[in-house]
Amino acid sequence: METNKPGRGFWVTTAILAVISIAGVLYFWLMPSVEPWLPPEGGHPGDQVDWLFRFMSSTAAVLYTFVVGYVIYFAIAYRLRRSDPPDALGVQVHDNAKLEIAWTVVPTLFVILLSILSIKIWYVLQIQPTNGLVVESIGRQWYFTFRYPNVNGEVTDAMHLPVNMPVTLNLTSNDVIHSFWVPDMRLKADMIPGMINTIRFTPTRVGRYQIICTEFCGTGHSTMDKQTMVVQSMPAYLAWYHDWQQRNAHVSNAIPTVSSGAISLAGGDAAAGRTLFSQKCSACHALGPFEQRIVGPGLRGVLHDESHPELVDGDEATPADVAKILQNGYTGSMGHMPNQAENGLSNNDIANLVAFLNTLK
């Protein structure tokens, strides 16, 4: 069988492609910033997101350089020449086990590595930190509003945050699907009616950062880039915060905080709880049997199911223990159950939900 080993041209091409690849890697890792594409990061873990961006860009530069370079080289080196007969065939290569193993194993290992690096950053955005300020942003057609602990109503101008304080940002929508994006903070998440998406971060640089909706949400979508996230010193933030407390002193609908101690379930209204369930819970829980999962388990008979006498946290399925999960939240194998503040539930709301769940038999 005729063998065809790479000639001098192949190795010269490989050397040139290697030099170009090294230049690409150095470009992404040694440039002082990635400002040609992204603004300087304004908070943590934006630095980790940028690191992942550099890693992906540099590895993509190497892959792109070699793939395109070899395609061009082989197209030229093995082109049909005028002296070749019309029915000439190129070099036939079959059953090269080493090559097939290589192009299977190497991409697989790279995808695993990329997954590990991405999950580490995802963990920071979703799980840490658990302390600090809790803020809720609500997408509307066509603007964002913001809710703060102990501030009545909704803030309608800009999102204000103190610098260097961990922030838990809960995102939802009042009407259609929106998407919350702050390029400087490297934050982006969908805002879905009836569902809460959570992002955790720490702003580290004072400034004003644009908030953009990146999900087409109707005819006014293009106007949802006018509001900003204002990061300021703690004294400046407190002055703004107290001003909004006074401005909205007589407005209802303050965002609840997590109550201390057990919640009284007396007087819970099942009808009100049913309405609240459709607004706050139906995106993650079905009114079917335990096995009918959406995100969390189905809740039909949650307080009366003999085959599931325990809740997901291991406690007995009693009204008080259900109320405790609604109050404090829970994170486990099925995902994250928002706590009272994240879900925007008052003590009376929890009593109403438990009363409704108790009717599901």
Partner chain sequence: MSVIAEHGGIAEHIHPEPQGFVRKYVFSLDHKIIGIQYIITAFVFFVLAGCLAEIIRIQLMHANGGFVTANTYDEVYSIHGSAMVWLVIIPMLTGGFGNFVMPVQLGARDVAFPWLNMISFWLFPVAGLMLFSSFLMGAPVAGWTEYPPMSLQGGAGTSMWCAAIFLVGVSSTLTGINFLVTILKMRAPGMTFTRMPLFCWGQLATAPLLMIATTALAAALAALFMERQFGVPFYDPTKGGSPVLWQHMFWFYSHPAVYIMILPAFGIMSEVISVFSRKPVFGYRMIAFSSAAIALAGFMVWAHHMFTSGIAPYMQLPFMVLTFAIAVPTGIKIFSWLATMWGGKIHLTTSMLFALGFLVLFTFGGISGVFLAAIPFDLHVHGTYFIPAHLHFVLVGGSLMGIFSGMYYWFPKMTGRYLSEFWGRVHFALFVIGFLGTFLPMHWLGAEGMPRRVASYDPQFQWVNQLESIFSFIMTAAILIFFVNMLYCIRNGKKAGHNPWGARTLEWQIPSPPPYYNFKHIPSVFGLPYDFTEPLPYTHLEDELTDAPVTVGAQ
Second form
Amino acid sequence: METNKPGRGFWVTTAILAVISIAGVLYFWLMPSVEPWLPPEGGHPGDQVDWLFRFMSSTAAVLYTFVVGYVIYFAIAYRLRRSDPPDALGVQVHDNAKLEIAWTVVPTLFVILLSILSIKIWYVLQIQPTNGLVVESIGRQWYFTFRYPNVNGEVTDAMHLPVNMPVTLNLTSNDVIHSFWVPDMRLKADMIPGMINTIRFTPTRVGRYQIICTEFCGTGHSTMDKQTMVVQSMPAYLAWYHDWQQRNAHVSNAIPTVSSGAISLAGGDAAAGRTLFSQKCSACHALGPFEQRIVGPGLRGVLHDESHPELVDGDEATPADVAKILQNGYTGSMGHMPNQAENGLSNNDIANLVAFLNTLK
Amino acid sequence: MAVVSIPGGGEVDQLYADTRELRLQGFLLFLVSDVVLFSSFIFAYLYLRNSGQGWPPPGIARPPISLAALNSAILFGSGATMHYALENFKRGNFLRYSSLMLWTILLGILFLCGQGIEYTTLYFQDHVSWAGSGIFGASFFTLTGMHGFHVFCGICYLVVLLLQSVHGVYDKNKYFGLTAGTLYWHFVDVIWVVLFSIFYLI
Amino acid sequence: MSVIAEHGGIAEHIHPEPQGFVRKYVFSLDHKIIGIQYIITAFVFFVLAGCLAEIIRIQLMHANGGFVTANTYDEVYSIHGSAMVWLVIIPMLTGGFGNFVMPVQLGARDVAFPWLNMISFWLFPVAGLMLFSSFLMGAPVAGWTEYPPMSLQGGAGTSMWCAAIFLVGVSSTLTGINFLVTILKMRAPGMTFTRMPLFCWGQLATAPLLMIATTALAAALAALFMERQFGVPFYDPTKGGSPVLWQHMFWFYSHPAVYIMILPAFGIMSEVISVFSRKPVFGYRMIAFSSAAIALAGFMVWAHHMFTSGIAPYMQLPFMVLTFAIAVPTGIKIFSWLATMWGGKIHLTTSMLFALGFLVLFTFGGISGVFLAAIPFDLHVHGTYFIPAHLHFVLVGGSLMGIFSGMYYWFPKMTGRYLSEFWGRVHFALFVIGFLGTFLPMHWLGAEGMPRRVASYDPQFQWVNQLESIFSFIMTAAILIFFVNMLYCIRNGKKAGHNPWGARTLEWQIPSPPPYYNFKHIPSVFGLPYDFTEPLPYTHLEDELTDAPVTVGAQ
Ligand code: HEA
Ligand code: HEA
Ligand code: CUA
Ligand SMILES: [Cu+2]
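The form predicted in complex with the partner chain is what I want next, because the block you gave corresponds to the form predicted alone; please supply it.
In what comes next, the whole complex appears, and the chain from above leads the way.
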């Protein structure tokens, strides 16, 4: 009876497949850029993603060449030939412990290697600098708007960024889920109403990059790809920034005071404030952390949160300033916070509310 | 009687499964999928609860624990009566069995009444409703309502079982329905332990 | 002549054969008829969902779309995806092949609960009609995944979708329970777990997934339905709910669901490759074990669909690593099948060709899945055409190829006749060409910047899309040939005899089509069904193929 020892044909095939797969590896590693497979890369850490892509493609090329090569080789070499009796049988082997251990252990080792590499690159994504420019983008049906620090209103045409400056991009949505994708930067995160997702990166190449929505968001989803990320030199960026700041100077983020006189905060009743809160405020505010948005931000620790020492209007978080917001309202990046009249609050109510907010730690 | 000719059949029928065994297995698997159903909603509840609005959300009063505790006692009591009902049936003590069954059914109905009282006070006094009170109302009424519905189905099933046993459908050697009923009732009890702890205790 | 005691399981399953068309073919309790009912119904839905796919492809011939409106396009792909998953692949592989083949392979006369089986079946076409009827009332638009808040808006169709999927879900759960009990309790004497044919192992691994994962989906759907119809807040962020909650619950089902769609197909591969290589399947135990491992691990990787949804970063890592890890048991299978072919005497029948196609195409899809599992890369391609590329490679190149392979293999058992081998080869060749032309370029499209679920797109991609559409017509032609082949051969195919492939599992040892009772005498089993040089490992088969009457009935 025949044995299942690999014969000459097998080794020749293996050699051919090895050559093909080495060619595959060389192709993916030596190719000057991955451009034929991914769009030209425009920033850091996108380059890291490309590295991972190269690694995976070249190893996959090896694996796949062998699987397909053997399927074809076996199908041809071991086909039932005309000269064989029709009831000819193959070699009756059931298993081979060594072989089976090999094809369990080798992929396992590979999976461990791949995990280590992916985690390394994932870690690079996590430790991007947090000290650069902070931009906020809001997904709307069906366009993106952008907010910059210290300027009024929202930019709706394009997102301007200076080159080589780390960027922290906070994403949220005003209606349904969108997803913010800049293919050239290899960046993506969902824009989810009531949540803020953050991506950090550094654009390294001047240019215009398409921003695309990749989560279905209604009939206009297909056309939500018309805006661009404009990466400019620092002087060009600053010119744009100041120009824009001036043009929008008259747009105010705050609503003029309508209230009558100063409010005495003494003797505010936190329990009454709590009830009032659930009637007048909880439609827009959660009691969770700042990121927990409904319409306005979450209010846990408005007056005590170390990481948010300032209120949304830029003032220091003190009971008096909170009272001012309740009194005057405020329109900022998240939308419109109603003022005292709009909310139907008496001065006493405000005192109670502030007392209640003060209990949120 | 159904008959099939099988050469050397003796060994065959020994190895072949018994239909009661099949039904028991099927019934247990049904309970498993029911557990998954409850677990999914419990997961949803815990997920929403931990999403940071504080719990219970502002303006919502938790239902008082006292009524619920009384209700739990009633339900566990019915678990005990059910257990002894089956024991008595196995021992052939039909009268004790029937009265214990009746007690189980009665306690089940009491439990539902207790839940009814709780629901009406929550709704009319504290204005907590299913759709109008945010995620608290949604998860509380959905989960306890689902459980109440299970209790209701259990009561109906027990009534059927009792009638069947009165008509002599079951005997000392053949009481699969009663086993299933008992299992189901205990299952409903266990679910309640979980619901009670997540809604009233933590 | 011996009498089976009245408590015996056999007695339960020996009701006299029903008479009359309705009892026999419509509300049948016979697992074989129910299996065929599933297969036919699923093929009907396949044609419908396939026509929707062609609407997609026609729309995408032009960068500006224009064949249908954007809103209709959204409805079309949502129903295409939903129908293909829930009305075609899952019912076909579990209810269809599982019902027809598995009990016979186990040496049983039926499944454990024939009545439940009938109910499971009838829920399925009803749910299918409901799903398609949602077109009449504003079908869902947010894809087969129906993420809220999108799915909270829109017409009654989305609620209809919920109800329909809920019903197929119930059907799946019941089937899962039924199959699990059948496999655990109704195997013929001697049919131990380590002697079971690998197709049964595939079903054994699938059944708990059907039972457990589907119930979780039922909860998610019920909550969505309540929120849409009664305003009960679960997912709406403006009422304190969380859209991400739905994503967790949906993927907790839908990731195991992709293994529901592939494990039975793996089972078919093991049978087909072994039989046509005339060799025992290589590494039986490892193949069986890896099915179980995949099913188990499948429950722990769902969040790999949500890497962009903002779950805490460190929470993503275990999901990534576990997803990678699933490549290992899957690889064991692929390599074992390769080793099965090695040194065989390979009959390149159509069934075997599809199995080879499966190996080549599924492996590609699996590897692209591993790419997706790597978080940094997934952040780039999530939500792009790379995802349809991956999912069609595993679902069409995997599950559907498995179904085709199984059809060519078991058709003679179902009807007593062969499918035409010539047209089968034409089907295979056109299908593979059409498939590669349609779905291979999608990887590139996605990586280069084309998002999925769009009715119009950047004109720079138009030529690629036109190419894909043309190839998709070739694929359609291939499937058309397959259907004509089947319809023709049911009556006119070459007669096949009871065991045309020389296979050794039990279903091939009884007449084709199998008689109502499957076995006159329940066989006993004393070996694996894959030793081609040994005598058959079953006793009591002597009379199965003779005309000797079987004595059944009251006595
Ligand atoms: C098992 C599952 C399965 C199968 C078999 C298919 C089969 C096909 N799919 Fe599908 N597809 C999905 C599952 C499947 N798909 C899923 C889950 C999605 C995601 C949906 C979402 O985003 O939510 C998707 C999405 C999807 C898209 C992306 C849409 C988008 O994101 O905008 C596209 C685009 O080309 C596509 C195309 C096709 C084509 C051309 C086929 C072809 O293989 C179909 C060929 C079959 C036939 C055509 C039927 C038989 C033919 C006849 C009987 C002849 C008569 C018919 C005619 C003359 C038309 N599918
Ligand atoms: C039959 C269905 C099926 C199957 C079997 C799989 C199998 C796998 N899938 Fe796939 N998947 C889908 C159907 C399926 N998938 C669908 C429908 C979606 C999209 C849903 C939607 O959004 O609409 C999806 C989406 C999807 C995503 C989410 C992408 C995103 O939306 O961003 C991911 C990410 O991890 C993923 C990964 C995997 C992996 C790792 C496997 C593994 O199981 C694959 C394992 C197989 C192999 C690896 C090949 C053989 C192995 C070897 C030859 C051994 C050696 C190999 C190595 C060591 C690498 N899939
Ligand atoms: Cu916004 Cu899609
Ligand atoms: Cu998955």
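This structure is a prediction, so every number in the text was calculated from the model and none was measured. For the two forms, the rigid core is made up of the largest set of C-alpha atoms that agree within 1.5 Å on superposition. Numbering follows the first chain given and starts at 1.
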Quiz item: Is residue 54 among the residues whose Cα moves by 2 Å or more between the two forms after superposition of the rigid core?
Solution: no
Practice problem: Answer yes if the CA of residue 44 moves 2 Å or more between the two forms after aligning the rigid core, and no otherwise. | Solution: no
Quiz prompt | Is_shifted residue 90 between the two forms (CA, 2 Å cut-off, rigid core) | solution = yes
Quiz prompt | Rigid-core-superposed Cα shift at residue 355 between the two forms, Å | solution = 6.4
